[in-house]
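What follows is one chain in C-alpha cells, specifically the form predicted alone.
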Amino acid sequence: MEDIKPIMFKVTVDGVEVEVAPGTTIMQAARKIGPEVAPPAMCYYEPLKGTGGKCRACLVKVAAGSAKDPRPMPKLVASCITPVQDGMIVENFTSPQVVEARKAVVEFLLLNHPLDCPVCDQAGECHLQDFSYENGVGTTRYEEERRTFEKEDIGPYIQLHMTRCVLCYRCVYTADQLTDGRVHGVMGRGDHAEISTYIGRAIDNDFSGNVIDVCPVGALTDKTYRFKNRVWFSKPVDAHCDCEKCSGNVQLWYRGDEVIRVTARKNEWGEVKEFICNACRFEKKKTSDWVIEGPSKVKRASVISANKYAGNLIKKPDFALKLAESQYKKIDDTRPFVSEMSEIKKSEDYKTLMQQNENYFKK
C-alpha cells in the first residue's frame, strides 16, 4: 500500500521558508521558524481555544496572497487569526507599513495605561514593557486624562488593577475553558468596557490563580508576592510535586532561601506549558514541599538572567563575543594586584594615562 504524504503548504515569512500544514494561521507557521520572524502578541495564546484578533500587534503585511492568485492583500492582516495558503509571501519586520503600523499600536495601547512600572509586580516580566520597547516610540500625542479605576479584589488570591488592563480577553477565555462556571467578564463597551466580575461575586475555584500567569501586564497580581520583591532579585528554579488536580510541574522564585511566589511553567513565548491549581501556587511555599529539577532556562536579554547564571546556561551571543575580542584589549591576570598609590604611580601604564590624559586637554 502506498504511504500518503499529507499536504503540506509553503509560506515564506521575511525571505524565510517554511512548510506548515493546512489550517495553520500566520502566527503559527512565523513561530515555526523562529522569533526573528515571529510577529509579538498580546492576546493570542495558544494554549487558549478562540483567543487572538483583538490587540492588533500582530498585524502583517501578505504581499502575496498565494501561488495560485499572487495578488497582495489590500489591507493588513491579523497574523493569530489568518489562515496560510500555498505560496503566501509574508512581510513582517522588513515592512516599513507594518513597523509604522505597530507604533500605532503601541500608542493606543499606552493611552490609558499607567506609567507606574516603578511599582508594578509585573516589571522585568511584562510583555507590553518588551512590546513597546522593540516596536513603539519614546514620545506620545495623547493630551486627556487617562482613565482610572479603583482596585478591586476579585478573590482571596487575586487583585485586579482594571487601570493596567489593556482587555486582551486572555483571563476571561482561562476561567471559561478552566473552570466549570466563569463569574468574570467585560462588561461595558468602548471606552467603558472593563474586567469586572457578575453583581461583585469573587473568583474563588481551583484554577483561578491561572488568570494571573496569562496576564500580559500588572492587571491582575497575586495577593500573596504584591511588593515582596522585584522579579530581578529572585531566581527561578524548575520543581514538581504529586497533585492530584494538576501535573505539579511548577517554577519555584526564590529570594535566597525563602520561596516568594510559585507560577506555573512557560515556553518561549511567555505562553503556559501546564496550568496548575490553587494549592500548588500558594499553599506550598515551602523547599520541602517540592522535589527540585534544577535552575530554569531563562532568555538572556531577561532581567532575570542578572548576576545569577553560569554561562553554560545562558549562552551569549556569538557577535558579542567577536567584538569584544577583536576591539578590547586582554586583561593580564598574571600581572601582581597593588593596592598602594604610591606603587601604582611607579607603573608604565600609569605614567602612559597620564600622559594620554594630558595630551587630551591640550587639545
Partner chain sequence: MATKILTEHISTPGIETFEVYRKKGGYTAVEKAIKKMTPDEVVEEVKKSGVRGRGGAGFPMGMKWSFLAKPEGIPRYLVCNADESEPGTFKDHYLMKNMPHLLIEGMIISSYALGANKSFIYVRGELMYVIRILEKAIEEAKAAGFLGKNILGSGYDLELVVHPGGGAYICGEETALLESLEGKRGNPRNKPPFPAVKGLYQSPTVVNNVESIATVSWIINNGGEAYAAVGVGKSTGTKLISASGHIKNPGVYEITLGLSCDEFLNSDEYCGGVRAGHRLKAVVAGGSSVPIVPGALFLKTANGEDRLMSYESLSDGGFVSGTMLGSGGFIAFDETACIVRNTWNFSRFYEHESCGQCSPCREGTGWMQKVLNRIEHGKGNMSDIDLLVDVSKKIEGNTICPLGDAAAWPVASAIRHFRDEFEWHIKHPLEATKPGAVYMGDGVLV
The other form holds:
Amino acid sequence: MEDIKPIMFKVTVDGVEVEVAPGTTIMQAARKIGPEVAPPAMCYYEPLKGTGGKCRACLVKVAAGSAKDPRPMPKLVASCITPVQDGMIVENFTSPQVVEARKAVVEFLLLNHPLDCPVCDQAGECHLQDFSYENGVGTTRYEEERRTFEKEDIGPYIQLHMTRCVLCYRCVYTADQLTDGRVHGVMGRGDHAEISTYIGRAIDNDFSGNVIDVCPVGALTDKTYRFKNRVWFSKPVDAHCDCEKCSGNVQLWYRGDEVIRVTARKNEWGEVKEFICNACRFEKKKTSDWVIEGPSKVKRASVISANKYAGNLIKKPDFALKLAESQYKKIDDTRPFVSEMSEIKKSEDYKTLMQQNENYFKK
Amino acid sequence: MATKILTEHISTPGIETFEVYRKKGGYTAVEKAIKKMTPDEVVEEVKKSGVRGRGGAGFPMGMKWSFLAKPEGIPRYLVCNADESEPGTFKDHYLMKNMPHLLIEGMIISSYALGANKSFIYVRGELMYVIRILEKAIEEAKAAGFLGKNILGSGYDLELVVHPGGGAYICGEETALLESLEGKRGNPRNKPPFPAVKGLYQSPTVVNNVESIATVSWIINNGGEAYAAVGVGKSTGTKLISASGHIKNPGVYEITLGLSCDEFLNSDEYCGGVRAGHRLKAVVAGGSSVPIVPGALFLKTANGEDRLMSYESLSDGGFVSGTMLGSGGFIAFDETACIVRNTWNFSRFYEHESCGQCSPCREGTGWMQKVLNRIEHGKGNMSDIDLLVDVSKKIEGNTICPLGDAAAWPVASAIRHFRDEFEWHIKHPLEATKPGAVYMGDGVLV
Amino acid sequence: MTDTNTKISFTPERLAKAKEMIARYPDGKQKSAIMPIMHLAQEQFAWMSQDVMDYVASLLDITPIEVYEVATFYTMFHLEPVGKHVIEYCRTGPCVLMGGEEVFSHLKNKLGIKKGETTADGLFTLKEVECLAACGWGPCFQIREKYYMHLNNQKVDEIIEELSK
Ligand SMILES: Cc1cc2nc3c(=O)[nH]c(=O)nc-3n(C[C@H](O)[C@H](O)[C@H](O)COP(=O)(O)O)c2cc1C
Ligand code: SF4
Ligand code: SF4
Ligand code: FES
Ligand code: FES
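Show the form predicted in complex with the partner chain, please, because up to now only the form predicted alone has appeared in this conversation.
So here's everything in the complex, that chain up top.
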C-alpha cells in the first residue's frame, strides 16, 4: 500500500504545538497559535503577494528542521517567508539569540529614523513604535548624522515623509497589485534607497490611497486627515456605503461628531481586511455619506483602547515605552477643539509632549 | 613546472581568435562532448573532477549541476557569472579578455550537459570592451558551427547571449544577478527557492563563475580523474589568483591548489616577494570580503604549520586565526599600509554596494563606515572599537544575502588582529591624521 | 511600441541594434534588454535624462517607473548632465595601495575640480567609482569603454593633454 502523506504538519512554536497545512510559513503557523508567539513583522503583509523577508524583524530560530531531519538550521530565518516542515520546532521569544537579533533590528531601524513621533500622524498606530517597545533596548548608540532626503510632493492626497520610511516595500507591492499603473517605486540603493516617483508626480489613481494603510510607519500619511489629530483623541466607528469601486466597508474616525479621516478596516495584525477606493477614503467625510454599523472593536494595532503600553506587557523601560506613556491619553472629548497644526502646536498637550521627548533624547 | 589548465596558451599571440585557439586544440572538447558523450556523462566527469566553484563559495560544481531540476517542458538556463567586482579580484577579466574562446567552449559543453538552449554570460558593464571581445568570439564560433542551430550536426541548439551589468557589485550574488538579468534592480532574492529550482524567468538555472566554466574543456579532454589528480585533498585542480598590493609582481597567476603560501608570495614565478625594501604586514587572501590576517598568519597556521593555497588550509583556524580562499583576490599590505584606513575604505565599499533591502545590511554598513571614518579622521572614541565589533556581529548571519557577512568580516577581523592600531588612532588623533601616517607599533611584520 | 517623444530617438542604426537586443531574450521577457538599451542610449545621449528614460520605457513597452528604478540602482548611468569625457577613477583599497590617492588628487588638481564635478569647458567630468576589476594593474580609471591602467602623475598629464586636443 502506498504511504498516505500527512495532510497537516505539526509545528511547535515556543513550546506550543499547532497543526497547519503544508506550505504554511512559520509566521502564519505562529499567528494561528496567537499573539503570544507571533513574531513581529515590519515588512511582511499577508494580503500583499511577495512581501516579507526584508526587515528581518521576524527572525526566529529553527531548533529542529523537521521530524525527519531534526538538525537545527544554522542561521536564524525570516519566519514570514520560511515554510514549515512536519515536526519543526521553532523558538521565538524563548530564544536568547532571537531576542538579541530583534534588539539589533530595532536598533538598525531606528538609526536613521527621525525622533518626531510627537508630530507624526502615525504616532499611536505605528508599527515601529510597537516593535521597538516590545523588542528593543532603551538607548541608541548612534552618534552619526541622521540621513535626510529631498522633500517630494506626491500630490493632494498622500504625504510622503521619506525620513520615516523603513523600506518595507509594502507600498510598492500595493501599487503593483491594486492600482492600474504604479508611478512610485524605490530609487537609488543601499542606505540612500528611497521611495519616490523620481519626477515629483502625483500618486493618484483609484486605489492609491491604500498605501497609507499598509505603511507601517508615518512615511505615507493622509493629507486629507482633517485637523491632524492624534489618533488617541479620536474614536473609530465601522461604517459602509454602496460603492461601485470597492466593498465600501470602512472605518470612520470621529472627533466629536466630525469624521476626521476614513481608513480600511484592519485585522488583529494590523493588516487591511478589504482595500478601499480613494473616493471612499478621501472624499466622503460626512456622516451622511455612510451607513453607521457601530463602534469598531479596536485591535492590537492601536493604542486607543488597548492601553498596551502600561501594565503587565512592560518588559524593560525603553524609549518607545516612555514615548508611548507620554503620549497615551484616554479619549477625552471635552478638551478644547483644535483644528490647525499651528493651533495644535500652541496647545499645552503638545508642548508637554515635545518637552518630554526632548528631555529623553538629550542625554 | 606547475600544471597550467587554463592559461597554458594565454601568451600565444592571436589566442583571442578562433583560428589560433582552434590550432592550439580548442573546441576539441566540444566535439568530444557533443559527439561522444551524453549530457549525463559530462556531468559525471565534472563531478569526478571535484572542481569547486571559483566565484567565492567553493561549492562543488558537479554537485550543483546534478541538483538542477528538470521538469518537462520548461526551459533550463545556464548563466555565467562574470560580474567580477570583489575588490582584489581581476582574474575573470584577465581570462576573458585574453582567451574568450576558453569561456565560450566551456559554456557550450556546460549548456549541453545541463540541457540549456539559451545561455547567458553576465559581464559587469564597466568591462564593455571585454563584452565586445566575447561577442566577436561568439560570432566566430557560430560561423564555425560550434554555436547556433544543430551544433556539429548533433541536433543540439545553443544560443549564447552576453549581457552587460550596470555597475553594482551586488549583482555578483547569484540571485541578484538573475533579477538584474530580468531587467530589474539587483535585489537578491530570498531563498528558498534556489535557482536550481526557480532561477532565471522562474525556470531551473545554474549560475557558475567564469573560471569554473572555463575548466570544463580541460576536464572533458583529460577526464575528471586527471583533474582530481592535480591539487591537494578536496581542493582539486588549479586556481587563478589575482595578486595586487605591495608586491613586486602584481598580476594573475594560475597556481596548483596546495602551493605553499610562502612560495606564492616569495617565488619569482608568482608575486616575487614584498616590494623591495619593505616587509609584509597583512594579507587579504581571497578578495576584500574574507578576513584580513597578519602576514605571519598568512604564511603559517596558528599551529605553526606551513599554510597552503587551498580552501582547507587557508581556512584553518576558522575566524580566529584563519581566512578563506574566496575568489582568489590576493592583496598584500606592507608596513606602510594603514589598516584603519583600509578597513574604512572597504567598509565604504560595502555601504556603497549594499542593495538596501534588508535593515541590518542597509543600516549596519553605513553605521560601520561612519564610525570608521571618524576613527580614521581623528574623531574616534575608545568605545567605538567594541561598538564596531558588536555591529558587525549583529549584521552577520541576519541578512538576506551574504553581502552582510562580507561587510562584517573585514571589520571584525581587522579589529581582532590589529586592535592596537585602532587604539593608537583614537589616542593619537593628531599624529594619526597626518598624511601617510602609519602605526608602527608591535604589529607582527614578516 | 509607441514612440511619443519626438525630441529623443535613436539613430536608425541604434534603433536596429536595440531591436536586435530585445530579440535576444525569450518572448515576453523584453524587459531583460533594459540595461543593454540604456548603455546604448547613454552612448548616444551622454546621460539619462527623464526623456531618455521614458524613451527607453517606450521601446521596451514597460512603464517609465521601471526604468527610473533600474537607472538609479546601477552606478554607470549618469543621472545628471556630464562632460565630454567622464573619467571614472577607482577609489577602492587595492588601487589605493598602488598609489591611487596621490594620482587622483593630482588629477583633481590638474582639472581644478572635485569628484562629481565637470570642468567649466565641459570637457571632463570626474566620477569616483568602486573597484574596476583591474586591481593589480592599478591605479586605474575608465573613460567610456577604455581602461587606463598603471597610472602615475605623468601618464595622467599625457592622457588629459591628449583628450584636451
Ligand atoms: C555579494 C556577493 C558578490 C559576489 N560576486 C561574485 C562575482 O563577482 N563573481 C562570481 O562568480 N561570484 C560571485 N559571488 C558568488 C555567487 O553568488 C555564486 O556563488 C557564484 O557565482 C557561483 O558560481 P561558482 O559555483 O562557479 O563559484 C558573489 C556572492 C556575493 C554574496
Ligand atoms: S513608504 Fe511606508 S510602505 Fe512604503 S516602503 Fe516606506 S515604510 Fe514601507
Ligand atoms: S544583505 Fe545587503 S546586499 Fe544582501 S540583500 Fe540585504 S541589503 Fe541587500
Ligand atoms: S516581516 Fe519577515 S522579514 Fe520583515
Ligand atoms: S581596486 Fe581599483 S580596480 Fe580593483
